[in-house]
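First, one chain by itself in C-alpha cells, the form predicted alone.
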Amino acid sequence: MSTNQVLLTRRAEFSASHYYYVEGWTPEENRRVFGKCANKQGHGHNYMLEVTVTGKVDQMTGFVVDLKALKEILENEVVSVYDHRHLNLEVPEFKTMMPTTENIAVAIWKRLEGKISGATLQRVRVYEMQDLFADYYGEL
C-alpha cells in the first residue's frame, strides 16, 4: 500500500436562501450592481459543497481519513447550520459578511479548519449553481 499523499473529496448538499445588499447604497444602486439578488426577501439555491483533504494513506485501513467522521463533521459544522436557513438572517457569520459564493467558501473553511483529524484541509468548493462555483484554499 502506498504511503504517498492523496487528495480525498467528500460532497455534501444544503439548501439556503440569501440576498445581496449594501445598506449604505440606494435601492437603485443595489439593483444596478446585484440585479434580482438585491431583493431583501431573498432567493434560494441548492448548494453543493466539496471538501478536499490531503494526507497519507493509512496502511492498515487504506483511508486518508475516517470517512464517517468526515461526513459527521460536514453535517455538524455546515449542513445542520446552513440547510434550510436564510443565510443573511440566521447564520452568524453572514450578519456582517455578504453571503456570496466566495464568502460562503471562506466561511465553511473557517468552520472546518482544525477539525478534521488525521488529514489536512486542502480545498473548499461551493457550487451555487451547476455552472457557478468558488474554490478556497485557505490563507496564502
The other form holds:
Number of protein chains: 6
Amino acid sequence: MSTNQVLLTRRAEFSASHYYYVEGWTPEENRRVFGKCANKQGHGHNYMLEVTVTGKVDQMTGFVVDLKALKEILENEVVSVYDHRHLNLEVPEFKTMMPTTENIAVAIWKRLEGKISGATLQRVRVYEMQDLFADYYGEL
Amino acid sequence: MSTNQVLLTRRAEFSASHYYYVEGWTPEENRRVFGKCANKQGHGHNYMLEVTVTGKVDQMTGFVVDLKALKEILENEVVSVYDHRHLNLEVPEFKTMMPTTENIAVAIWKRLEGKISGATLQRVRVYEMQDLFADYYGEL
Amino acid sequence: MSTNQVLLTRRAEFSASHYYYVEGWTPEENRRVFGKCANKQGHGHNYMLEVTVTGKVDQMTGFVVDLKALKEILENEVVSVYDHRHLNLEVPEFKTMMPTTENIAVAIWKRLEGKISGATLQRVRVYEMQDLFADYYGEL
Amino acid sequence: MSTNQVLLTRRAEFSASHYYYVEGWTPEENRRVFGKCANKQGHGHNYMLEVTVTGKVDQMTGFVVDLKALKEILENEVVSVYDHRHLNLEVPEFKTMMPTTENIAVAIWKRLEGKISGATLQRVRVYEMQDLFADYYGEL
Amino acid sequence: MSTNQVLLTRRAEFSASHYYYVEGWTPEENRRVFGKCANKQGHGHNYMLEVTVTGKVDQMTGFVVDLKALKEILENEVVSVYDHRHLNLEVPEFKTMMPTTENIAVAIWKRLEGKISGATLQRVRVYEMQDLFADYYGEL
Amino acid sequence: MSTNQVLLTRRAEFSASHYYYVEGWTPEENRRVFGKCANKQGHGHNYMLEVTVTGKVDQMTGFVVDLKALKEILENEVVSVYDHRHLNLEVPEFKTMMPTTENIAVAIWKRLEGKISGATLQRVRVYEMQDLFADYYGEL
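Given the form predicted alone, state the structure of the form predicted together with a further copy of the same chain.
Below is the whole assembly, all chains and molecules, this chain first.
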C-alpha cells in the first residue's frame, strides 16, 4: 500500500492584529473601500491555518509526512512570527502588502514552500473567522 | 504579488422549511423513497451556505473580490429569498424541482452566476446539517 | 466514591418547522412583533437539545444514569414526536402555545419529567441555532 | 404556562485588538507576567459574547424578552463600541483597567445592566478563544 | 436539471483505539519516530469520517444517491467494523498496516469502493481530531 | 473593580483508551449493561476538559488566576497522566473505579483540588464526545 497518494492536513492557530489602509489614498477613500478595517489603531482575529501536504504513504510508518517535523515547521516558520503580533507593523512581508486573508495565505505558502521534506505542499487555507477563508495552491 | 490566483470563501446562513414529495407517486411510494421527509406539513433546517470565488489578488487592496459587495450579493440573491421561507411553496425554482441539498446548491449557483464582478464563481457548498452537504462547481 | 453528585448531559437533535402568529392579532401586528417568523408558510431549524440529569454515581457501574435508557427516553418522548414535524400543526402542546425556543424548552421538560429513573432532571437546554438558546430548570 | 422562569441566551461577536501592560512595571516584569501579551503593538481576537437574561415567558408571544430589542441593545451597547477597535486605546473603560477576558465580561455587564426591559441580566460570558472564557454574574 | 454533476458528502463517526509500533524496531526507535503513540497499551480517538460521492442529480427525486442506502453502507462497511474496536488488534487490515490517519482513509476507500450504486466514490476524509485529517481520492 | 467575583474557564484535551467491565459479572451481564463499551480490547476518545475557577479579579493584572500557571497545572496533573494512555490499565485511580465520564470528572477534580493558588476550583466538565459530558462541583 506504499504507493498511495494521500493528502494530510494539519491545523494551527495564531492571534494577530491588522488594519487595511492604502497610504496614497485619502481617509475617506480608505473608509469607503475598507470600512471598519481602515481604523489604523487596528483590530484583531484568531486566525486558523490549515496546511495540506501530499505524498506517498510510507510503507513502514504509515505516514505521508513526519507529523512532529510538520508541527515544528508550522511553529517556526509561521506561528512564532505571526502569533501575538501586529501584522502590518511587525511582520516583514506585510510592510509592502496588505494583510488580507488572501495575502496571508500566499505569504504562508512562501514561508513553507520547500521546507517540508518528503512531501509536497498542496494548499494553504487561512480562516480570518469561521465565515471567511482563503485558499492558495501556489503559482499554477 | 498581483498575479496570484486565490480562492475566497464566504459563509451565509438561512433557515427554511421543505419537504420531499413526488405528486405522481402514491403516499406509500413517497414514504418509501423519502422517509420522514415526505411529511407534507414540512420540516426545516438551518442551512449553511459557502460560496467560493476565484481570482487574482488586487495589488493595491489585497482583495480577490470586494467583500462588502459579495456579502450584499449573497444577501440579495439568496438569503432574502430563502430565509424564513418554505422552499417548496415560496421559492420559484422549487415549484418544479425537489428542494434537496443537491438541487439547492445548483439553484444557488444559478442565482449567483455572472453577478460577482471581478471574480469567478468556483463552488457552491450547501450544508443541510453538519452531517450532510452538497458541492456544485457549475456545468463542466 | 459512590456518594458523588455528578451532572450528566446528553445531546439530541431534531429538525422541525414552525412559525409565530397570534390569531387574534392583525397581520401587521404579527409582522411587527415576530418579523420574518410571522410567515405562516413556516420556516425551520436544526434544533439541538441538551438534557442534564443529576444523581449519585453508582459505585459499581460508574454511571449516574443508564445511558442507553436515557437515549431511548429522549428518542421516544421528544425526537420521535418533534423530528421532521411542523411544530405548530403536528405537535399537540404547540396548538395552544407559541413554539418559541423558551416554550420548547418548557415543553420538553414536561415530556421528560418523571421518566428518567434513578436520576433527577436538572436542566433542559434548547438551541434554535448556535446563536440562540433557552434553559429551563423546572418550576422553582 | 405564563409563569415559567426561563433563561434565554443570545450570542454576538466582535473582533478587537488588545495588549496587557502595567505602565508602572519594567518591560521585564510585564514580559514575565503577561508573556507574549505584553507586546505593545497589540494582537487580537475574534471575541464571542453570550448574554443570558432570565424572566417569565409571556403567555401571548412565548418570549422572555423581545429578541429584536435584545439584538439591538447588544449591537448598540457593545458591538458598535468594541468591534474593529483597539480595546486599550479606543474603549474608555480599558484606559484604566486591563482588557483581560475577566474585565471585558465585567465591563459588558455594566454596559448592559438596566438596559434590557422586561427581563433580568443573569450572566455575561466572554470567549477570548474557544479554549478560554470568563463568566460574570454581577455583584453578589 | 437532471444532467448536473453534484458532489454529496455524508459524515459518520466512530470511536476506536490504536497505537503505532513497528515490531522489527527497538522500543527506542519506536519512541523516537512515534512519540507517545508508541505506547502499546493504546490510546484512542473520536474519529470523524466524511465520504464524498459524485453523480448526476436524478430528475425526479433530486438526489445524487439514495441517502438511506448510503448511510447503511457506511454503517455496515465501516462503523460496525471500526467503532468501539482496537484497530490494531481487531480490524483485519491493520494487522499488517499501521492504523495512521492516512492508512485509515485508504482502508475505508477500499471498503466502500464499488458498494455505492448509482454514484462514484470521490473522496474519503478521516479526521483523527479537529487538527489533523487525511484525504484519499483513490489510485490516480 | 478589584472586588468582582469572576469565573474563568480553560479547556484542555487528551486522547485515551478505556473499556467498561465489572470483573465479578459474567460477559453477558457486562455486555447487557455496557454494550459495545464492554469490549476489553478497549476503544478510545478525544476527551475535552473544561476547568472553571472562581475568584476576585486582581486590580493590577486583571486576572482571576495566572493563566500560565493554570495551564501548567492542567498539563502536569491531568494531561501528562491521561493523554495517550489506557485509562483502565495505566492510570492508578481507574484500577478500582470505572473510567466513565462521571468518574473521570470526579478524578480530575481530586487531582486539581488545592493546587490552583489564589482561586477556587468551581467546576470540572469532561466531554467524552460532543454529545455527552459530565460536570462535577466537588462534594456539596
